[in-house]
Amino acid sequence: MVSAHEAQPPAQPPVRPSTQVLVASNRGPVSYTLGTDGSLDAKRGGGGLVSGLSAVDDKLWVCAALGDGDREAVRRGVGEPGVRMLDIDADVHADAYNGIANSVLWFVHHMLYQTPLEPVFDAEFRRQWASFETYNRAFAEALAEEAEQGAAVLVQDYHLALVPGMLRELRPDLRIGHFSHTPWAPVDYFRLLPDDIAEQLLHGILGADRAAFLTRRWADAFIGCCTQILGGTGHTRIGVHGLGADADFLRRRAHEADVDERMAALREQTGPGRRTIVRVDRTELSKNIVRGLLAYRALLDERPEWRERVVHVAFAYPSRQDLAVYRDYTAEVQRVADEINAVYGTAGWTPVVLHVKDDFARSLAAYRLADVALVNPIRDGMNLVAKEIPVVSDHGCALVLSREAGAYEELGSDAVVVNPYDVSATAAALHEALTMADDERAARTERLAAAAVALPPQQWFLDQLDALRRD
């Protein structure tokens, strides 16, 4: 007779966690342009994720095909090693990306709605939400298919908020993290969303082992939403990782020949001996470019001694121009800049030098030239421009910074801090920054730069990965 002990199968050795790392994001590290002759041209991107993943050997990046070139590359089987591009139906992607992610979730987290008129959650919203679910499910299924046993998966941002929960159901063995690159709305504003949608979004992120944010403020807002709407965060750990500037790359790139050429051109545009107030932004509604221009106009109006002595160098690079509200905003930026130049400009002085064509070398040239950096977003997850300018500045730069930027937590003590809605106070802050003593400006810039590079992109990513594997 065989005893019960003898009848048990032999113990299996525990499965060792995989070293594989998967990243999921809407936009991937490479994009393709389809030429008129049918050729495909690949363009590689940069940023914190690209830098972070460079330190990992066993990796896979799952992303969406964003245009005709990307979709054609998928159909032809063209791709980069370590990248899987998903050819999600173009209409589904448009509904998910523009209809929900950029026109609803972005507006909620950045608190951009004009609430007497919007939002309106009707049948069209529900149709687009179904596409958002389909889009997230495509990512979850691809990750489940590609991931080894016990692999680490790092899901990025509000576009993929439902993925952790969907992936958890498919692959409970995985270590799943979600990182929010945006602010998180306070609970009263988050509750603008339909109740079931708000709950679905929270449950989606809480499918992760670890949910991380750029600042403690955004993490606390998420916890507040979970506590008041769901009763808590369950077993999900909450983390904070404030992305910093890549100092080595920026300082090297900022001294290449094309940047020197752009500096010479900007000096010619601004004129000799004039101070410069610099801003570099996408024409994103949350960046508050129009109020920044209005504050500069108030400075010229209320303090005429600055006329012909200062130039506002404003780079407003087009963003999301397929959405009418963004096209209208871009047009308003141009209109206000033109109006300032028409009212105050002279034969030898253009008060606002506005550029709307994206040019990274020119942005770095402006960073180096800036006497004052104006970073006044209505609300921003972090804002790397606020961190990059002090790192690159040639002779020290005073930072005028919105208290609603995530960077305020790290940089606020050495910035001139403003309420982004208060145009008069922002004009006064610009005057304070322009008149700051050289030694104080230099000392503040040094401290700002040190804070800005405290967690460079590669370390930012690896810290998240280590915490996910450890928790």
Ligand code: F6P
Given for the second form:
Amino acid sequence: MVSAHEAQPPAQPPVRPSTQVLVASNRGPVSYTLGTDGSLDAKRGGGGLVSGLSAVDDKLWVCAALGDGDREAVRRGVGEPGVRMLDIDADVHADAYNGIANSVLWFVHHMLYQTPLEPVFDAEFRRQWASFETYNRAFAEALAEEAEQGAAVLVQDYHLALVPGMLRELRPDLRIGHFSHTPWAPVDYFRLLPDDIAEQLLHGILGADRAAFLTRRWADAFIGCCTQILGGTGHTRIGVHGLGADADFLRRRAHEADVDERMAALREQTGPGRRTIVRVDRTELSKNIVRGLLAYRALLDERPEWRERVVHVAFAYPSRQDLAVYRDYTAEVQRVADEINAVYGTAGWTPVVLHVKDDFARSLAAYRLADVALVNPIRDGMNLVAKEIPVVSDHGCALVLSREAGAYEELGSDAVVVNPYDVSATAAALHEALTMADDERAARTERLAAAAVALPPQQWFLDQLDALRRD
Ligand code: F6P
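Can you return the structure of this protein in the form predicted in complex with ligand F6P rather than the form predicted on its own?
Now the complete complex, all chains and molecules, led by this one.
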């Protein structure tokens, strides 16, 4: 007979929950350029995720190789510690990124289709969708291979919407989160997608323990889609984390010498004493830069007293130039800006100062000197420019803000709020912002800045991680 003592299973060391954190995103924190002499030049990116993840020690970032330089870096085994780049077949990646993520999912969530003619879901779409699945599977497999038992995996954005479901099947032990940095489409619009694709996308994200969004509105839209299309959200918990501006970094960086130099150069371009209406965007179809220019033209037209007294400083940095529709939009921004300058400009006054070459120091310079910030997207997950400008503004800045930007939820009460399609109302809002009394503008800027920094990037990231590990 075996005694009770002997019957005990051998003592197991207590299983410590893994501290490892994996992040997965299409674009990683570093990119490589291949020089003509064969050298590889690494460029590190910024943004909320880079800053957020810096709060964690035990981490791995899984991302895709995006260009020739990245692919060469993978082949040579060159890399950053803590980053694994996936060399996914270039054609598969192009189908997944340009074909599905940028041309379908981005369009759906930002409601950008001109529906009489698009979208068209045909055999070509199905072919690209198969690539999108292959690309998502490559991420799921890499994560499954790299993750320790019980690790936390934070999957980013629409590009990787299928990953949580795929990873759950491979590794049921993991804590999986998904975060959407974009809006989520309302159900009637989401239903433009073929039924099986809509279901697959929702099931993909619902493979996560937690699906999180930038605002309550986008979270509710996702819940609405799940409820009406699938009958519910299953076991997946829904979270909201409104990414805020990184005040410490911005305030320090905005007072470095290169920013001061660019402020002087901008002042030179705008002319002394003139008011400035500033916008800073990547030239995405959702940013509504053309209607912003049209509103400015309407202001000059309807209120001639502003001529010679104001300058629209518009920074429209290139984005997704592989897509013809983005190239066309970029050209239209340039065309409308040139037209305004041709019609209204004088010997000593250029009404629109448009810059299209990305320059972070110059963006900060414009943030500091802006009298009015124009943030009028058709639809935007958050829009950090709306949060960053009040934080670094030198003398207070009135914010003209679209009610369709995620930032509206937190900043709406101290902004001049616009319907982004209403050009006349936007022109009136610009006038209101330009004529706001100094003390009111200063007081509003102070409140905007306080709201903007409520959840800095590191806390934003740690909150998600805590919530994922907790429940
Ligand atoms: O702003 C939304 C967003 O999806 C970000 O999460 C992401 O960094 C970016 O857009 C993707 O842009 P790109 O296509 O240039 O990688």
